[in-house]
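One chain comes next, on its own, written as structure tokens: the form predicted alone.
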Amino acid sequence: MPDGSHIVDLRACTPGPVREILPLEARGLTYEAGGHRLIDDLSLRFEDSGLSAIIGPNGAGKSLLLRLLHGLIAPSGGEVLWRGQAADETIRLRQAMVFQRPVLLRRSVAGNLRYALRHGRNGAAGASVGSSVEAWLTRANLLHLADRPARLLSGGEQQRLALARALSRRPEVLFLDEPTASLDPTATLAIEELIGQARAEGTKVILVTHDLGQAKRLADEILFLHRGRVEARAPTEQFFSDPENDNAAAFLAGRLVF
């Protein structure tokens, strides 16, 4: 089990993100595929730092509603808007997703994040990346594993990577959908480690997670997502203690929502 002693401190050559793209905004956002409405006329807004969490039941919209949040669809109506105004390149390199199942490139472990580096809004060159990519393997505990293939990594060693590489380009916002997913006790552990460091050091985290522990354990404030709306939105220890919404106290009692 990892025991913290593989955290090195990067603030040197990785400072935290500054803040040029918040608030992200949501306003009237809606989606509609095959004759259904998945996200109904949903308005919400991000304004500061800190871990979010997205919790709901089963067919909710919670990955959907990351997905268009980053905007990797476009919505069927509403808008979604960062600091005022769509998305440009600007602010889409300010931001990073990792995914429940990582896409990673062809490439070796410390191929992956060369990549990355060089290719992000600051593109690191020459010794900078040698330096950066060490620091950052160090970081998830990869090291040892720098020239192997990175689709040859086992999946908690794979989440690890897509992790470290997204937070090597220093994103302002870092959506994660499920990143523990299907992971045992020791890699969502590892995985937890470096979400906690990301939000430490100035990372607005948006976290989907169907892992109410997790949720607990990591976050500052929960929304409760329910055919397609927020249905609730309080800081954590009053979500869990006091739900403000029927659906949202059903679902904490393991309770079906429909």
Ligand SMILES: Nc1ncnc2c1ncn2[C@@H]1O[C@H](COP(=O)(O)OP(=O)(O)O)[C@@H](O)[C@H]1O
Given for the second form:
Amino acid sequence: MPDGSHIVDLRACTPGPVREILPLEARGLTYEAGGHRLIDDLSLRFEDSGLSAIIGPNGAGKSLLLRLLHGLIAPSGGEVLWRGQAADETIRLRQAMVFQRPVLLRRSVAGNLRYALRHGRNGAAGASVGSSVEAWLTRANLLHLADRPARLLSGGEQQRLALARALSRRPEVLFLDEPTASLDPTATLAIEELIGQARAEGTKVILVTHDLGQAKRLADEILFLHRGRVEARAPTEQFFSDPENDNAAAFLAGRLVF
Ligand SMILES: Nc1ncnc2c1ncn2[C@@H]1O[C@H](COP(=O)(O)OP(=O)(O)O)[C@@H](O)[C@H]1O
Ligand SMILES: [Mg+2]
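The structure above corresponds to the form predicted alone; please provide the structure of the form predicted together with this ligand.
Below is the whole assembly, all chains and molecules, this chain first.
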């Protein structure tokens, strides 16, 4: 339980990002596979900081959309633009993604962070990497596990490490695909705290979640995705009080939406 017993010196972590790659835009994005149009002529724009939550039924295309925006998969049509440009190596180093199941290196907990810090865009070396590793482990409440093999951690600890590793590279944009889907409430709270800090420090967070409570707790705005299209988008309070879209309303009411 994060109880304040691990005092975090945020100044020891590298400073927050300067955002230079926003806005992020999708223009007429489509993704087709197996004869189906899974992302359907989707256009959207993320202008500024804050947390945008993407919700919607299973199979709506949330994970595909995130992968397309992050550049992990190529669209069948349309384009993803960062400040008007296609992604290049610089832009790729300024954004990060964390998945539902953390993908960790076969190294120690500290080793995973050290690797990220050495190979990130700031490419620091020597002593500064050492102090940064310690600061991030402290922030993620993992310092006591620094020498443990990362793959032997609990699910919640692995996800804290995956998130700390992503954040240590100071991404301007952070994509999160159901980062707490398999975690209990205590582990979820710890992850939500890390996400909240990143947001507060100016990272633009784009979070896919099936957890409506989480969307309410964290998001500045909600996007409702259905059948590969964004059917509703509104500031969080407004979205939950008046979704202005029949499918979104049905989804919020817990009815099955196909
Ligand atoms: N490579 C693929 N080939 C065929 N169908 C796919 C592929 N990837 C995803 N899909 C299908 O696309 C739809 C959207 O998938 P996904 O983005 O994972 O949904 P969500 O994350 O919203 O639950 C689903 O019906 C899924 O089965
Ligand atoms: Mg998904």
